[in-house]
Every structure is written in structure tokens, then in C-alpha cells.
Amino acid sequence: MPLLSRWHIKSAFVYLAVALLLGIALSMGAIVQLPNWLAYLSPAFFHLIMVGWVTQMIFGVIFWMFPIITRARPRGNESLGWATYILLNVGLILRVFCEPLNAMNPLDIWGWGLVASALFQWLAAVFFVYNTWPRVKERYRNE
């Protein structure tokens, strides 16, 4: 398994564990009085599951398992793959911190953090698609 795939997949496992712990904390509010600020972490739970766990796992498995492009560069541009990983994770971490802070105390810095987060994640998706597109090949059959 390529190193980049291992990083994506192991990161996905970490995000899953963190998201599920956060989910437990959020659901505890149904039976005990929790600090008010905890409710602001609900969007972070969603992003940790969807971007951190699901998207990260998909990116890692696709980078590993999709058909090779050439023997010299079987998975495309590996530097672009690492840029995808970094942008996706920096964007997610920014989102997890800035979203609740912006909801509790709207300031320009938290708003701009959310904008940067969305931009980083969008760039990660664009880089991922650009790097993976040539690996989606039609299968030729002799009929």
C-alpha cells in the first residue's frame, strides 16, 4: 500500500474515533446538563464524519486501488496527491475550530477561517479529481 494511502486511511481512523467521541458527548446532552458551548460542536461532528472519515477513506483507497496510469507514474503526480492530503486536512481542522468559535462569537477572523477552510477543501477536491481522472479508464472488450 502506498505511503500516501496509509496516511489517508490512518487519518480517517483517527477522525472516526474523534467524531464518535464527540457524538457521545453531544448525545449526553439528552440526559445531563452540558456546557452550552458543546452544542456549537454539532457541525464539527458532521465534518469530522463526512470529510475526515468518509472522504479521507475514499481518497486513500482510490489512490491505492484505481488502475495505474503508467509504470513510471502508476498513481499520477504524487506531489499533487500529498498537496491534496495536506489541503483536505488543514481545511478540516480549520473548519472544526473556526465553525464553533464563529457561532459562539462571530468575528471576522473566524469567518475568514471558514472561508479559508472551504477554499482548502475545494482545492483538495479539485487536485484529487485532476490527479485521479486519467486513472478512470474504459475497459476494452473483444466482442
The other form holds:
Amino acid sequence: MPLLSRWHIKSAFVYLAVALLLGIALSMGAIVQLPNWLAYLSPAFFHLIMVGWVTQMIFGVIFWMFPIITRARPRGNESLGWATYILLNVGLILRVFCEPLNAMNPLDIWGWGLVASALFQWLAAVFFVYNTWPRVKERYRNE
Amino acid sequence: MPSLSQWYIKLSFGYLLMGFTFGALLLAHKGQPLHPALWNWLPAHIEWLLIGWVAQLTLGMAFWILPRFWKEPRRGNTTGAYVALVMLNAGIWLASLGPVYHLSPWLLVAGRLLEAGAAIAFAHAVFPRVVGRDG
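For comparison with the form predicted on its own, would you give the structure of this protein in the form predicted in complex with the partner chain?
Now the complete complex, all chains and molecules, led by this one.
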């Protein structure tokens, strides 16, 4: 398994654990008074699962298992693969920190953090598709 | 990778891009307001990523990697899987655009019916391939 896939897959497991721990904390809201910042993490909970766990796991497995392009360039542009990993994760973590801070302090710098988070995650998706598209094909036959 | 899987997977990439594009706009809008009508696209954002990206990619991968038969046709009768591709994508568009443009709620129902039909057609096509090593 290539190094980038290992980073994606291990990170995905970390996000799953973090998301489910956060889910425990959010579920306590019906029993005890939660701090405001924690209640604002409800959208982040869903995105930790869908982006951090599901999408990231898919990215890692696809980078590993899809048909290679050629022997010389098996998995496309690896630098673009790493850029995808970094942008996806920095973008998601930025969201987790900035979303509650922006909700409590609207019109502060945290709003721009959300804009940056959005841009980073969008770029990650674009880079992933650009790099993976040539690998959606028949098995490589050494032509 | 068979051509039908390529169709499923490339379409799922399209939905990934659309879902992340509208997700990014919605997230940016939380930080720096862009346009209030953006929130109308939230159901489409969810539909494209849950069904269009994750579910569709899963079906494409399943059609590719499930065990094949020893004799031709190695992937069995694939008609149901082709029908499922068309039904699934028609269903996604009806289920996502109906709520966005506040169209008749029956469009959402029709979309869900098409999606369910796609799931049944696909399952019917690949069930015989879900076997152990001994068949």
C-alpha cells in the first residue's frame, strides 16, 4: 500500500473516532447544559464523518487500488495526491475550529477561516478528480 | 475495470465535484455572506454527496470487484446494472432539484422511487455474484 494511502486511511480512522467522541458529547446536550461552542459543532460532526472518514477512506483506497496509468507513472502525479491530502485535512480541521468561533463572534476573522476552509476542501476534490480520472480505465496491459 | 463501472465511477466523481462546490459555497457563506438563496441548495448538496458520490461509487466498485463467473458472460446478466445506472441518476436529479426550486413534492417522491428501483435492479443483477470461493 502506498504511503499516501496509509496516511489517508489512518487519518480516516482518527476522524471516525473523533467524530464519534464528539457525537457522545453532543448527545449529552439533552441531559446537561453544554457550552455554546460545543453545540455549534453539530455540522462539524456530520462533516467529520462524511469528509474525514468516508471521503478520505475512499480517496486512500482509490489511490491504492485503481488501475495504474503506466509502469513509469503508476498513480499519476503523486505531488498532487499529497496536495489533495493536505488541503482536505487542513480545510476540515480549519472548519472544526472556525465554525463555533465564527458562530460566537460573527464578522470576526473566523469567518475568513471558514472561507479558507471551503476553498481548501474544494481544491482537494478538484485535485483528486483531476489526478484520478485517467485511472478510471481498463487494466494496464503494458502497452 | 469494466466500462459500466467506469460510467458509475466517473459520474460519481462529477457528483463529488458538484457536492463539494455547493458545500464550499455554503460554508463560505457562513463566514462571509454571499447570497441568502444559497441555502436552497443544501438538499442538493446532501443528495449529490450521499447518493451521487458515495452510493454510486460503491455500486461501480461492486460491479467491478465482485467475483466473476468462470464462463462468459463473466459478470452475468448486466442489463439490470445498466438500467440501475440510468434510474439512479434520473432519481438523483429529481430528488435534488425538486426541493431546490420548490417544485411539486411529487418530484421528490418520483426521485426516491427511481433511486429505490435502481437499488433493486442493481441488487438483482449482482446477487448471483455474491458467492464464496466454491460458488
